[in-house]
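First, one chain by itself in structure tokens, the form predicted on its own.
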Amino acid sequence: MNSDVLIIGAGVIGLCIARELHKKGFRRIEIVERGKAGQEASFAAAGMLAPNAETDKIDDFYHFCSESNGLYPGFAAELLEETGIDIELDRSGTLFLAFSEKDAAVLRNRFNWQRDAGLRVEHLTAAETLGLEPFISTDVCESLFFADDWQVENRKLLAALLKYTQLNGIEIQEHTEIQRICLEDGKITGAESASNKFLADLTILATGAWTSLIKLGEAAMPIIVKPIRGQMIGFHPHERLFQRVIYSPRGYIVPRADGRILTGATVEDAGFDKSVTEDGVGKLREAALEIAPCLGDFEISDRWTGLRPFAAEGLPILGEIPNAGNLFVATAHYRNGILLAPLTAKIIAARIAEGKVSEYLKIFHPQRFRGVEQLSQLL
């Protein structure tokens, strides 16, 4: 079958994209996945979402992050409406705590220029900060509050999107990796696995880390995405302990409402390896304890690792290839695939619905890769 739309990969931002497609009439959407449909880096991450306390700065990425970050209560409220599943958007706010003088320095810096930027912080003292979250260290010295900066239960977000493209008649093909895109007369006309051909009049990669894998045509793929590898690990104590996501300069731990408290992150160049190393699960083990030392009388009750799609300077690539007219490129969002899923879906369904080209699409252009340049000419 010759479907409207093909969009390979099916982690969150694939899924995003698909839901807002049809919310625009599309019908005929196909997705076809690699392995099992979002279980890979959509699966492995935390679900923060940190606009604030993880910029250094207010560029076009912030904007971007914090714009995506907004679209979530409705989000979430809309995803509860269609498929009856709560994505356990958490309100609740993120601390950045410091532990010694240097840590005090950095933190006092952060909070000077971003109210001075106009951002919501608060500047809390230890006993402040041990007053939002008593199980935390005592050796706590201050900390910041981000009230603007919460967190969802990724897992439950997936699950929703897949009952979405349930109810709706989308397709998913899993476990069929996409080998090549079919390039016939100078026309992308879908792609091929090893076994199978898949037809479409417009074909979007969601591909995230094995996106330049991928052939296009019979060349290699002008766009460079490299897999980051994040190892993290969870506790499960008998009850909450904490409220908001916690961090310190040396790691996080983010409260679920069951009580699993998830402990992150490596970040690792370690190509396709997705291994869990007992150093990796040291660090975070140490990392935790120093956030919460009550921590230590619990046994680590999970380990797991995902592969973060990561570009040049860590951007997004968003957009069209040039002159391609019916190819797609939604990828390499690195450590915010959760947080910039809402408005990368919408920016490209309505780029594609209704031809309308966001600002963001402009700055994020897959035309920054030279190679993609040097194939425009060619189509």
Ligand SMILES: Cc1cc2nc3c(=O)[nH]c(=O)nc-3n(C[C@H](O)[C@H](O)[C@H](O)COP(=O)(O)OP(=O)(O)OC[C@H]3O[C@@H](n4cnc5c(N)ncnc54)[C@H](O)[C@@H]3O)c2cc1C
The other form holds:
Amino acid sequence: MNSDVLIIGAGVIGLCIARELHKKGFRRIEIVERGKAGQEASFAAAGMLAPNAETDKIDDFYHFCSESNGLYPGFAAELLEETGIDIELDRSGTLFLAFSEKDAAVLRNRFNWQRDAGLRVEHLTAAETLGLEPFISTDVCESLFFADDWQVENRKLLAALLKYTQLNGIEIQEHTEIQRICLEDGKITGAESASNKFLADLTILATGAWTSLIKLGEAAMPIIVKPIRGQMIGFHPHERLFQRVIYSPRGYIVPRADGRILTGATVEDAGFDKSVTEDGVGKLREAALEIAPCLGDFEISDRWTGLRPFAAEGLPILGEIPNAGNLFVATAHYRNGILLAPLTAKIIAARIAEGKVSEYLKIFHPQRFRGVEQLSQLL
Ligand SMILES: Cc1cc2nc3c(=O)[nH]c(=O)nc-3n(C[C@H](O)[C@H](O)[C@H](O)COP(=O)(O)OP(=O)(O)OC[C@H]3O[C@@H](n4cnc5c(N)ncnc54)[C@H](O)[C@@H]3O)c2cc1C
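So that was the form predicted on its own. Now I'd like the form predicted in complex with the ligand, please.
Shown next: the complete complex, the earlier chain at its head.
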């Protein structure tokens, strides 16, 4: 098949771009996925939509996160209408707890500058915090409340995006690993696996942590993305104990609508090793019990890992390889790919369908890698 658009990678980024392009009228879209669709980082994630709780400055990346967050209510409503799947967007806000004077100093600093910058943040006493979440530790000293930091059930988001592809004739070829982007006479013609060639007018790399393993013609991929492992554990009390996402400086808990509580996450440079380790699980359990000692009454019901795609400065890589004209990259969303998926898809699709170049494409462009600059001169 000769597609209009070939998307490599069926994570949240590839799937969202496929949907957005389809909504803009593209009809021959093919996705190629090395494993099963939607089973890597996007499946492992905690689903927090948190532009504010972890930020220490207002910069382009903050605006990108915040703007994408603002798309979520409409995005969730559209997906429900299109697929019948509720992605459980929960807008109850996020708490960030302090358990010591040292923790509190960091929180107060964040509160002061965020308040001065006009962000929605509240400083709560221990009593106010316990009033909101009675099952957390009574050792809490104070907290910040971020009303604009939400969560979504990322596995349902993936299910909704996959249903969209099924309903709209977007083909996904699973268990097919792309090895090379095909380059003929200075033009990208598609991509190839060990046994197949996928011809397309336009190719998009949405390959997450694995992006640098793919060859570009005979050359190495000039974009450096590395995997950063995140381990997670889960508890499953039979009733819902917490109402909102709760952070401490050492971890977080995310309560799902069905009662599950996710705890995350380690940040480890372990190559492509996706093992769960005793050490990782121990640290996560400790962080969870600091936030809520009552979790010690429950067995760990689940444990898993995912590989976050990380590039220089922790910033995404978005846009076209210059002069190729028909090769785009959308990767390296690192810790915020669920949050950033809707806006990433919109700006990539607007660039492809209408030639609109969003400011964010100018900021997060792939040319910031020297090799891309050199490659584009050859094309
Ligand atoms: C533990 C953990 C917690 C996280 N929590 C959050 C959170 O709370 N909020 C948030 O916003 N983000 C979070 N993230 C980050 C988020 O999960 C990622 O940024 C996001 O999922 C990246 O999406 P992706 O589609 O680029 O990558 P992936 O979901 O990894 O998808 C990439 C896909 O490309 C496929 N692929 C790769 N190479 C090839 C190839 N050669 N041929 C074919 N297919 C290929 C892979 O198999 C994979 O399916 C978390 C991540 C982890 C690991």
